[in-house]
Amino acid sequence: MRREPVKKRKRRKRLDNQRRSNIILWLTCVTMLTAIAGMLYLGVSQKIISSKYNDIVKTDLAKKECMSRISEGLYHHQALIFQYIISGDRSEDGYNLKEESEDVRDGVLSNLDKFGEMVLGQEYESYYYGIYSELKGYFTNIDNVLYFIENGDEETAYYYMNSSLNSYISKVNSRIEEFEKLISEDMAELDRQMDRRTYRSERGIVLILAQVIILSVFSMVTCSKISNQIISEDALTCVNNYEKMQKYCAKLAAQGKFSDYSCVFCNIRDFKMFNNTFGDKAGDHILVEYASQIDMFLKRDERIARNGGDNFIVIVQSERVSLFLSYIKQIEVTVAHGGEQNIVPVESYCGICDIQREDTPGAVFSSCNLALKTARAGGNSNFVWYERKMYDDMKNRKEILTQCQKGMRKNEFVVFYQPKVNMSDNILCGCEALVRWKHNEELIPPYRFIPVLEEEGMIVELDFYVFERVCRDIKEWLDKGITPVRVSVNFSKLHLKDSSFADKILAVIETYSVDTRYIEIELTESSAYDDFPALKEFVDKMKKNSIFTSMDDFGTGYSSLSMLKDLNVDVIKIDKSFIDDIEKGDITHEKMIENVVHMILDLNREVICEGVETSGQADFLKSIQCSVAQGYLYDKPLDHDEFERRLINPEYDIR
C-alpha cells in the first residue's frame, strides 16, 4: 500500500489543522469566559486576594528570575563548551574551562529545580517538564560532543554541535518566553480582576473549575498533536524535517536495519537560477513538486526530508538506489510564468553513501554531505558516491587551514617578487607580489594551499596579509633611498562580496604612507563573471584614487573582449597559455595574439605577457609592440633581499 502523495497529504492536513484551530479558538473563548466567571467569584474575598497579591507577584517574579538564570546559564555553558572545543587545549586551561562549564551546568539545573519546586502542582508545571526534557537532551548532546572530542572524533562532535545544540537552546528559550508571557498575562489579569466582585455558590465554582480543567486539557492535547506535526514536518513541502529524519534513522539503527538502506543527499542544481528566472513563489512551487515526486517514488519504509533551502535527504533501500538515481534524473516540474506553462527539467547533485552496519546516522549524514560537496565542486558526474579519500581530503584541508592560521600569526608567509621587464631596453619596470609559505624549514608553493584557502574563504585574510607586507617593503625601500617599481598584488574575487573592500585597501595604503603610483591591484578575469557590477564599482573607485588595476589570466574566459570596453582597468595580462604556443609555426595563433595585443593598446590599456621563457617568444612579442614581459627568461620570483638588489641594479643582460 502506497502512502499519499505530498500534495494530497498537504491539502488534507491543512484542512485538518484548520478544523482543529477553529475548535481550539472556540475552546479558548469558552475557557476564557469560564475563567473570568471563576475570578469574579473571588471578588467576594477581595481582602484575602489583596493580602495574597504581593505574595503572588513575588513568587511570579522569582519564577521569571529562575527562567532568566536558566537562559543566561545555558548560553554561558554553550560558549564555554565551544571555547573548550576550538582551543584544542587539554592542559590545565582546558581543564578549567571544562570545570567552569560543569559549574554553570549545575547552576542551570539548580535553578530548574527551584522553578520546579515553585510550580509543583500549578498550571505552569508543564513548562518545567518541557524545559527539563529539552535540557536533558541538550546536556546529553553536550556529553556526546565532549566524548567525541576527547576521543578524537571531531567530525561527529562538530555534527552534534551544529545540528542539535542550537535547536535545544532555541526550544528552551521558546518555552521560557512562552512562560514569561503567560506570567505577564496572568499578572495583568489579576490586576484587572482585583476590582471585580461577584457571588457564586460553592457548587457553581466547583463546576466552573471542572469545566476549565477539562477544556484546558482538551486544548492542550489538541495543540500538542498539531505542534508535534509542525515540529516533525517541513512547513513548505510537508515532508519530514531533518530532526524527524535523524530520529527515524536512529530507530532503524537501533533495530539493526539501518544497513539495509542507502542515504542520498540531494541538492537542486542551479536553483538560484530558477528563483531569478521565475520568481521566489515559483521557486517554492518547484521545491514542493520536487519533494512530491520523490515522495511518490519511495516505498512506505523509505523517507525523504528537507534539510533547508533546496537540500533534501533521502533514505532508500540499497537494492533500489540505482533505480532512484535513474528516476531523479527525469524529474520535471511545470511552472507558470509570463502567462505560459513552462516544463522545467530539474537536475540534481547527489552525494550517496552505502550504509554499513557499524555506521551511525551522524556519520552517514556527514559522509553524504562530503560526497555532495564533491559533486557540486564539479567533475565527471553530478552523482558521487562517498569514498574514504573524501574524509581524508577534508581532514587534510582542515589541517592546512589550521596550520595556515598559525602560520600567519607566526609570520611564516613571505612575499616574493617576480620582476616585469621592459623588453625594449631590458630594464626592470614592475613586479608581481607572490606569496610563499615557509613551514618547518620547507618552502611550500601556492598551489598546495591557495585552493584550500580559496574554497574556505580564508584567502581574504591572506591577501591583506600579503598586501600589508608589500606596502611595508615599499616604505622600507623609500626610506633607504631606493626607488621601487610598481608592485601588482593579487586579490581573490571573494573580496568583491565585501562592500568595504576598496576602503580597506585605501586604509592600508594610508597606514604605510605609500604613494599610490607604486601600487597595482590585480584581479582575475573570472571575477567579472561572478559579479561584474561589483568589479566595475571597485575598479572605478581605484581609478578615482589613482591606483592602478590589472586583469590577470586574460583570454581564459569567454567574454573577455566584450568586457574590456566596460571595465576601466589599466593593465591587461595575457595568460601564459597563449604564449606557450609561440614558435610552433602556428601562423593563425600568432596572428590572433597580435590582434589581441593591438586591440588592447588601441583601448589605451597597458599590456603585459606572462610566462615568457624563451628569446623567441620575447622577439615575437616585441615585433607585435608588446613591450613588457614577465617570466623565467628574465627572472624567477625573488625574495625581499634579492629583489632589493635587483632594484639597485635594474638592467638585465639578455642576449
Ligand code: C2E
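The structure presented is a predicted model; accordingly, all values stated were derived computationally and were not measured. Numbering follows the first chain given and starts at 1. C-alpha atoms forming the largest set that superposes within 1.5 Å between two forms make up the rigid core. What changes on going to the form predicted together with the ligand:
After superposition on the rigid core, the Cα atom of residue 76 is displaced by 2 Å or more between the two forms.
Relative to the superposed rigid core, residue 457 undergoes a CA displacement smaller than 2 Å between the two forms. With the core held fixed, residue 280 shows a CA shift of 2 Å or greater between the two forms.
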Second form
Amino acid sequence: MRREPVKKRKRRKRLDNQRRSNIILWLTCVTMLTAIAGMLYLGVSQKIISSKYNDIVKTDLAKKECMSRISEGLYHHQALIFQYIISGDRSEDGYNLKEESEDVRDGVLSNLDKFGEMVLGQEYESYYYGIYSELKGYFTNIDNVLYFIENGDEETAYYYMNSSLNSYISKVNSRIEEFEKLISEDMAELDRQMDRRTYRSERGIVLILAQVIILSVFSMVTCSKISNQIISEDALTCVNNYEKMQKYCAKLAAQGKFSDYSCVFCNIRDFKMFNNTFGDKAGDHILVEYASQIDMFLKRDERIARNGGDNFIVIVQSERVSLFLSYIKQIEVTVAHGGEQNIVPVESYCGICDIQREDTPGAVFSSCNLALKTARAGGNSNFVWYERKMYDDMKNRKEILTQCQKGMRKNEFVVFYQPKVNMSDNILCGCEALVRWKHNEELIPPYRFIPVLEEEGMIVELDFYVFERVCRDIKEWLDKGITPVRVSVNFSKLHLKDSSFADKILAVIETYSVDTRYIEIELTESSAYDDFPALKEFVDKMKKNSIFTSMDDFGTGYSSLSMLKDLNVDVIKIDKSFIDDIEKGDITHEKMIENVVHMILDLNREVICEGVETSGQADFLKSIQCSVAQGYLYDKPLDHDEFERRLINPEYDIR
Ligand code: C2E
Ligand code: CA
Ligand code: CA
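Next, report the structure of the form predicted together with the ligand; the form predicted on its own has already been given.
Time for the whole complex; same chain goes first.
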C-alpha cells in the first residue's frame, strides 16, 4: 500500500490536534463555569436552608418552652390554691397567696397567648385551642373553688380541686406531652432532611471536583502531546525540526548505528527565484511538496528535518545514498500560477557526509554544511562530498577574518590609486581606489582577503574604511594645493541590503567636506540582478546629490544594455576580459566591443576600459571613440605618495 505523504499525514494530525485543543478549551470553559455555578448554587441554597432550619428549630424550641412554662405554671398555680385552701388563713397572708396565684395564672395565660401566636395558621394550632379550652375549664372551676373558699366552704373547695381540676391539669399536660412528642418527631424529621440535603450538597461538590480533575488531567495529557509535537516539528512542512534531528542522530550514535548512515544537507537551488516568480505562497507550497517527496523516499529508520528556510537535513542508509541523490534530482512540483498548473523541476544543492564511527552529530552537521557551502559556491557539481580540505579552508578563512579584524584596528589596510587616463591627450583624468593589506611585512592583494570578507559580511566595514581614507586623502591634497581627480571607490553589493547605505556615504562626504565632483561610487554589474530596485534607488539618490556612479566589470554578468536604460549610472567600466581579446585577430569580438561602446555613448554614459596593457589595445579603443582607459599600460595601482607625484605630473609620455 502506498504511504500517505508526510504533509497529509501530519497536517491531518495537526488538524486533529487543533480540533482537540479547541474542544478542550471549550470543555474546560464550560466545566469551569458549571462548576462555579454549581458550587455557588449549592453553597447559597445550603446557607438558606440551614438558616431556615435554624429558624424552625428556634421557634419549635420556643413553643416547647411555652408549653413547659404552662405546665409548670399550672402545677404552681394548683399548689398555691391548695395552700390557700389548707392554710385556712383569710388574713393578709392568705390574700397574698391568692394574689400570687393570680400572677401565676396571668403568666400561664400569657404563655398560652405566646404559643397561640406562634402556631397561628400551623398544624399545631389545634393544640392551642385544645389547651385553651382545658385551661378555660380549669380557671372557671378555680373561680368556683375561690368562691367556696371565700364563703368558708373549704371542704367543697377541696373536693372541687381534687375531683375536676386535676382532670383539667392532666388533660392539659397530656396535650402538652402529645405536642412535645409531635414537635420532637418533627424536629427529628427536619434533622434527617437536613442531613440528606448536606449529603447531597457534599456529593454534588465531590462530583464537580472529580469532573474538574478528570478534565484537567485530560487537557494536560493532550496539551503535552500537542506541545511535544510543536517542539519537535517544523510548522510549515510538518517534518522534524533541527533539534529533533539532532536528538535522533544522538540516539543512533548512542546505539552505535550512526555510521551505518550518510548525512545529506539539501538546499533548493534558486529558491529565491521561485518566490519571486510564483509568490511566497507558492514558495511555501514548494517547500512542503519537496519535504513530502523526500519523506516518501525514506525508510522507517531514515529521517528528514527542515533546517530553516529552504534547507533540509536528511539521514539515509549509507548504501542508499546514491539512490537518494538520483531520486532528489528528479523532484518536480506542480505550482498553480497565472491560472495554469506549472510543473516545476526543483533542483537541489547537496552537501554529503559519509558518517564515520567516531563522528558526533555536531561534527557531521558541520561537515555537511561545509560541503553544501562548496556546492552552492558553484563548482562543477550541485552534489559535493565533504573532504578534509574544506575544513582546512574554513579554518583558513576564519584565520583571515580574525587577522583582518585586528588589521583594521591596527590600520594595516592602505589605499592604492590606479590612474585612469584620457587616451586622446594622455592626461590623468581619474583614478580607482584599490585596497591593500600590509600584514607581516607583506603587501597582500585583495583577491586573498576580499572574497572571505564578502562571505562573512565584513567587507561592508572595510569599504567604508577605504572610503574614509580616500576622502581624507582628497582633502589633504586640496589643503596642499594639489588638484585631485575624481576617485572611484569600490563598494560591495552587500551594501544594497542596507537601506541607509546612501545616507552613510553622504554622511562621510559631509564629515570630510569633500566636493562631490571628486567622488565616484563603483558597484559591480552583478549588483543589478541581485536587487535591481535597491540598486536603482541608490543610484538615483547619488545622482540627486551630484555623486557619480559607475558600473564595474560590465559584460561579465547577464545584464543587458536595455537594463542600462533604466539605471542612471554615469560610467560603464568594460571588464578587462573583453580588452584581453583585442588584437587577437577575432574581428567579430572587436566588432562587438565597438558596438557596445557606441551603444553606451548613445545612452549618454561615459565609458572606460579596464586592464589596458598594450598600446595596440589603446589604439583600437581610441579608434572606436572609447577615450578613457585604466591599465598597466599607463600605471599599476600606486601608493599614496607615488600617486601624489602623478597628480602633480599628470601627463603620460606614451606615443
Ligand atoms: P576591480 O574593481 O575590477 O579592480 C581592478 C583590478 O584590476 C585591480 O586589481 C587592478 O590592479 C587590476 N588591473 C588594473 N589594470 C590592470 C591591467 O592592465 N592588467 C592586470 N592584470 N590587472 C589590472 P586589484 O587591485 O587586485 O583588485 C582586485 C579586485 O579587488 C578589484 O577588482 C575589486 O573588485 C576588489 N577590490 C579592490 N579594492 C576594493 C575595495 O576597497 N572594496 C571592494 N569591495 N573591493 C575591492
Ligand atoms: Ca572596481
Ligand atoms: Ca573591474
